[in-house]
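Here's a solo chain for you in structure tokens, the form predicted on its own.
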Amino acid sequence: MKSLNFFLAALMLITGQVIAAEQERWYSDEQVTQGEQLFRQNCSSCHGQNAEATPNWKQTDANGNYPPPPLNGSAHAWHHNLDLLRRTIRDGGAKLGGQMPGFEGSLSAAEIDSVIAFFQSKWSDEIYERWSGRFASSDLPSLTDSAVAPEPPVTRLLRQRIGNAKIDDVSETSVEDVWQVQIGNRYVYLLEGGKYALMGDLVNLENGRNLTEQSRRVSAVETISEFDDADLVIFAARGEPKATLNVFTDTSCPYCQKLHSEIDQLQEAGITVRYFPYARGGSRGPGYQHLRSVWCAEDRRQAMTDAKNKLFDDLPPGDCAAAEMVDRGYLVGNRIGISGTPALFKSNGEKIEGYRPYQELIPQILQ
């Protein structure tokens, strides 16, 4: 059985292929045009007239709610595949967590279609190319097609073997009849319409570009993204701003202190440092009381230094509103795959496992 599963695991590496990122747009000038329309009708009292939503919209309301967000290619409607966006449209964003009402009943499959060349019209060059070489537009389902259901088959097949865990949404991949779904923080890839599953990591053998790594990124950057600067607990560059480190830390976590010890170096580097609270253990974990209380004190940048010195004795109660942050980035770090700290991520999303002295921690920021 092993052999055989290692069989399957390499006949999908060698066949792996990359869709060429640059191809001529899905929709036409007449679709862009019906879809202005439609949109401004529509869409323009929430997502503003042309898709750039509000300068807040990462910054939660009175409620704890997200406003709409932007549709321009400056938020994350480029990391949802073409049938998704369809579907969100057509059935509201409530299954994703959002409060956009469903347009079923009044705009047409057409009609949707049309809304979406109209946004996407609004995404640079760069952003289209990202999101056509993540997924095959041409090839996915319309809503007129009696396929597509609420849940698919095979997110049914799925479910029935894993429990409850969240299933996202099932996507292609470069390599034909081979898709992936992302269940929590691991990726599955299904061959044969869904019937096999297959866990770990795809890799092209030709160009060595670990497809897998590829969907990790952009989740992190993706969830990263969600979380404005007054959230987090910012040391910024000094000088010329080179770079950005996200860092999920715990004040109680060694590693985590003697990183901080350097931090001097890393902003006369150029580099600012995002830090983003992780409790190992969560709220029983040793860091947690703590960590409320850096995120409730009125200087946050002093707070942190003074708890990864083992100074507690000024720090603040950690009653207070923003001491929330804890709890939510410990739930956010779990769902991007963070099993320890401290955890950084580079801004493209690409994870640096661990500690590292500043010496070498540098130039693998800045490369």
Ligand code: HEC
Given for the second form:
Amino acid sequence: MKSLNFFLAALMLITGQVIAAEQERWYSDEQVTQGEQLFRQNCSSCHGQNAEATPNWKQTDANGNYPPPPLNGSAHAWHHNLDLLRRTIRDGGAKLGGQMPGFEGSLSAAEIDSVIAFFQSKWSDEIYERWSGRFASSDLPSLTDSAVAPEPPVTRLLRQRIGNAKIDDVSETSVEDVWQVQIGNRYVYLLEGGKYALMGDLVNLENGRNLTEQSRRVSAVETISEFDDADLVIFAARGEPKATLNVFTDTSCPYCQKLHSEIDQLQEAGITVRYFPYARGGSRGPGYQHLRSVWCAEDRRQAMTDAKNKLFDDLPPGDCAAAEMVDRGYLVGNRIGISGTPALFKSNGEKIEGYRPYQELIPQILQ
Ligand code: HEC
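Here we have the form predicted on its own; I need the corresponding form predicted in complex with heme C (HEC).
First the chain shown before, then all remaining chains and molecules of the complex.
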């Protein structure tokens, strides 16, 4: 399989054209059949017989809640990697302020995989390819291990040590017998079958690649791609767009205010700034209420600028449904390891910590 991919990639380079190779999917026909039944029993009441409901999924109802989106590839589900799809179904939407019930306890891990197989079978090849192309292929289970995918025994001792902390991912590294374990935004390496744990970055000295940093970036990109422009405050590039910068910001933080005072220069340089809310100190933080107001404002850009200039008089109350994004932003920021604001992420997931003057920042973003 690997050599075939390599061969195709080489061929594409040589011929300079993209060969639309049909992609093998991660699930089997049996999983689709089993998943169909489970889907009809558990999910169709909200998501439709064939995962096609609700077409107007972007519109909130009278209570500010989103309807169940279609899962047939026409909405958003393909923005989420397999792990996140599994988690959404297992835990439901409540954690992120959503309405969907969780199925932990009523569906096993294998059943959840079948249900995903079913709605993914409705995806066109194009959507499926875009989905699998977004995430490293190592995220996709192979046909043989997809059904159960138990955690490998290598984490047994680690589990005993970390108590309730949740292990987010376990994967083999390219180093023989060395496993990488992701716990929140931290990475631990297991040696000798899990007898020893090592914390630090794993670097390939032959090519200088920091493998831990790569994992961090993939994780940041995945997390950031869960959000649409409509969730954020966007200052779009002027002229030809050249790059996107995701900025976690707090209206009360002096360096965020400074960065914002230079936003014109960034836009002029072809950079789109996408603001995520991140209230330092969470809901008790000094910027929390103002951020909520910004997200509730009709003109969020103006409100952001006002709040950062300490002009609070025209800000609306922060009591609308959209203000929930301020809580989400905080959770998400923590998940990807933010320790202060502003925290900047390039579109490849690379993090730039803290403020830099635009003369320095622009080349760094465009490089
Ligand atoms: C009671 C209604 C309801 C049921 C039953 C339900 N869902 Fe959902 N689902 C929702 C809603 C509403 C959302 C939007 C997010 C939220 O509010 O939690 C959603 C979101 C999702 C998403 C995220 C999609 C995206 O684009 O981000 C997935 C995946 C999903 N549901 C799968 C399922 C599966 C699989 C089942 C059955 C095992 C199921 N849902 C059952 C209401 C439901």
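Computed from a predicted model, the values in this text were never measured in an experiment. Residue numbers count along the first chain shown, from 1. Rigid core: the largest C-alpha set superposing within 1.5 Å between the two forms.
Shown in the overlay between these two forms, fitted on the rigid core, is a CA shift at Asp228 smaller than 2 Å. For Gly105, the Cα coordinates differ by 2 angstroms or more between these two forms after the core has been superposed. A movement of the C-alpha atom of Thr251 falling short of 2 angstroms is seen between these two forms when the two forms are aligned on their rigid core.
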